[in-house]
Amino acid sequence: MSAATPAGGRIRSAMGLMRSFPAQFWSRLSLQERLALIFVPAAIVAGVVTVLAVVLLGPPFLDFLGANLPLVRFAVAATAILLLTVPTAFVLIYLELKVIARMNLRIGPNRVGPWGIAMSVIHGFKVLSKEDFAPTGADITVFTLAPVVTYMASVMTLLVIPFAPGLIGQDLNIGLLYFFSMGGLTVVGLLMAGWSSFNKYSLLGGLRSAAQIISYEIPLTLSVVGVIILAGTMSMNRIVLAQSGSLLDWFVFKQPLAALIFFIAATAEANRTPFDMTEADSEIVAGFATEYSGMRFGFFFFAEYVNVFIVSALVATVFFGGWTAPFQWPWAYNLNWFNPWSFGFFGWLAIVLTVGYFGTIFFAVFARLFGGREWGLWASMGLGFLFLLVVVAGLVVLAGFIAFDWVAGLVWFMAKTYAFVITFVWMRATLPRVRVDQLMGFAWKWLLPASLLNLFVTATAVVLLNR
């Protein structure tokens, strides 16, 4: 018996080890660790069932595709819009941070990634990652379908925006009709998330946003009318090929009052600084968005961010030429003589290795050089690849911008896009918000008679030149 007690009680404690292995391992792995624990081998298993279903259901799934091609851009294009959204929302929280801060003399932003850049990713996950919380009195059905209208509100009207030359989702030949249709819907899920949400300050900022974007929809329907009577349509592809040619071509110079009344009316549809009534936090809380929080709240903040970038992409297509450059180049390169099939292979992966390795080096002797002691030598190191990417993916952008219409008018279209950002951002930080009474009457009483107006001299006008 004194034998075998001493091996029972090996035993258990092996047993109780074992038990415990999982939970101490666990516990002793730093963050990163476990991400990729959890990540790693769920990539791999993606991966095995990837190319097992390419290399089984890959014919099938060629010809289905290849008889409905239709359907397969449809899709495309959907899927694109899409993915689009959320990092432009978190490129605009970054830009926004960063730009208020400078204006403000301050740093913004600095710690998480470098010069802070990861920090609006962050502030994504904290408000996907908080409680998703719905008051007693609500009407849940509501309360819950109302971000999903006004971010899928937005996110539709991408589908006629044209980024550049055959980019675009669907050229519509009543594609202002179209937007302006989508447009009008944010404010129907503004009014949900008002109504369904049982706080008066809730209820009060619907109702400020129903009477807000109906005020201004109006003068700014009004003011591109002007613009399809002198571009003869309504398709959004047309109207920038009409602006084609030189900065003089731009329907800005041709209807700059209907451009001043666009922008106005704009800034109001997307509530922002100075019209951002609707979610006045200095008055009635948070507005719409009071009771919201978790992803529902996330939709609306994502939405208001993605409204900046459409209503900026609109501008800029509407007026200021879209895609088209402000003047001919009077140089003719294109990259037709560059073959990159000539290479193979083991040609590129010598020159991807080559130039990784010194470039890296090339550029972490750099950041050390300007960084001082307070960069190591890994951390010199992984600065200087994230240098050399970036400065190899503007190379791609220029080859791509001599050698493809597509590229230079992608990078035009978004050079002007973000320019309108900048100035959205730029009246947050130094323009006070207007009282409700003067927002209201700066609507009826000036832009709707301005838009008239200019309506007005234009037909006028387009009918004498035409005699």
Second form
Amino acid sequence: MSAATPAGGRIRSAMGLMRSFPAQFWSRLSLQERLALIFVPAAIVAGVVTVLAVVLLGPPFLDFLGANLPLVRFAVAATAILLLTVPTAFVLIYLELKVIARMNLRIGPNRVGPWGIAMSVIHGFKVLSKEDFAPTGADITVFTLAPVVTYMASVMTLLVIPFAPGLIGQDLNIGLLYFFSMGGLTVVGLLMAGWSSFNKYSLLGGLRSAAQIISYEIPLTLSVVGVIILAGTMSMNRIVLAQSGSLLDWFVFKQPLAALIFFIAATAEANRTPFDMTEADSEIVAGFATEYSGMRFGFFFFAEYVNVFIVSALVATVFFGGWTAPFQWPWAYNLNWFNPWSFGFFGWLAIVLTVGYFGTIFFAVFARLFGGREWGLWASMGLGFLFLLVVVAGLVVLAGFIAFDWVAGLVWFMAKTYAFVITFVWMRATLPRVRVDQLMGFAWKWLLPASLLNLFVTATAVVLLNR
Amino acid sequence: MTGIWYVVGLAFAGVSFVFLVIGLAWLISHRNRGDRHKGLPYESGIDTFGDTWGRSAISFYVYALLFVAFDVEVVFLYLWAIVFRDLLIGGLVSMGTFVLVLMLGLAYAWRKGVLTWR
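Show the same protein again, this time as the form predicted in complex with its partner chain rather than the form predicted on its own.
Starting with the chain above, the whole complex follows.
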């Protein structure tokens, strides 16, 4: 219709943008422009504030931090815990897409980044930029608070999980009880979501999830009582220490039945596939999450995947020795000859530049050789640099593994945890969903008596054998 | 008692984080008012009918009752388990009696058919 050139059209739309400045300015911006207008000023403000804080009140500020070390420790722990949830969820989502795809003889995500590794980041941005919508009849307050409660219920439990020696949010002496009480709050969030959505599927999904989670809560909590008897404590750190030593000190060998019950009940608690009645998409659309969209749905999603991580971490901590190594490191290394401060700034600069330059070329040659013609020169250089970073990171972790206790602990903890994460994904790819009556009957008629049996057999054994 | 402040502080930080991200999403997300049909609940394409917040099955309520009974038992069991090495045979007998009474309740519920989902 109009014969305007693209440039003319752009000018006219810019004029229109200015004319309607306060009212429609923001809504006409594209996603990239909005992100830039949010993040660039925020980064400038944060940078200026930081520089001002360091320059103007440098020494008094540092003195204040030194005098309030618990406060600093809390700030670091809370930030780390909250920021940990995002990459954990991303890694788990990618892992699930890729592993299930390979198990189904599909390829899985392979478009965004090499091997599709940026897929879940794109998912995150998509969820962030989608419309956050509430249906007409919904109870808006409860509707907004429900994902908050669900997400908090899973994040709060991360406080007591021991990642490595000394690397724990807070070693509460009621750690395990705190874990279950916080994890149990998930039910409240799901019920809130189901009730406030003004949708029959949501309400049914919420009620079902409440019934399922509270039913499996009982065997879940009962199965670890045997471990508490053996360890004599509820502190997570001391439960791990009680299993230190060799492989045979792990509680899974003293409490095999409890470990099995715990794993099954934890699957149900995390709403994972043989027990994902709450979101049974073939029966009740998406259960409690039917009416959710945008970031409020995103937080349910986050909570679900963080829950998988947490449940795996708990299985690893309570039954598989947490951060303790399954065997003692057979060779002793002494890295004292290596003093990173002795090189000085320019020495490090030279090392980084040399290694970066030649390492990139070295790996780029490999990328060129094995990647074939589809990798251009700059693409293979970029891939070579990526490989170099991976190799250097691996070497640094290896050095830390040998030199530092906490790095070794973290590596073992993550290895065990992700072994269980993979098991959960495997189960999702393999097992069909159970029927709702079988689900409830299994919890009350099999798991509950079995966990009580385990408890009293353990108690009797302690009475007979120990004293 | 410093632990409780960690819990409270983390709760505060977490809620702030969630609302910050939701606020950010509200700023950058696409919005339009739509029409009357946009706000309808999604019930597989059929217009909603009847009372959404109506009555639901009694079995949910019965499971909640059972849950309360056994969850309170679990709290007692945790404390008992910590000091069990000091109690030994006496603790075993008394807790066995307590759990036996609760299991009688479960057996009654089982017999009455409460545990069978209908």
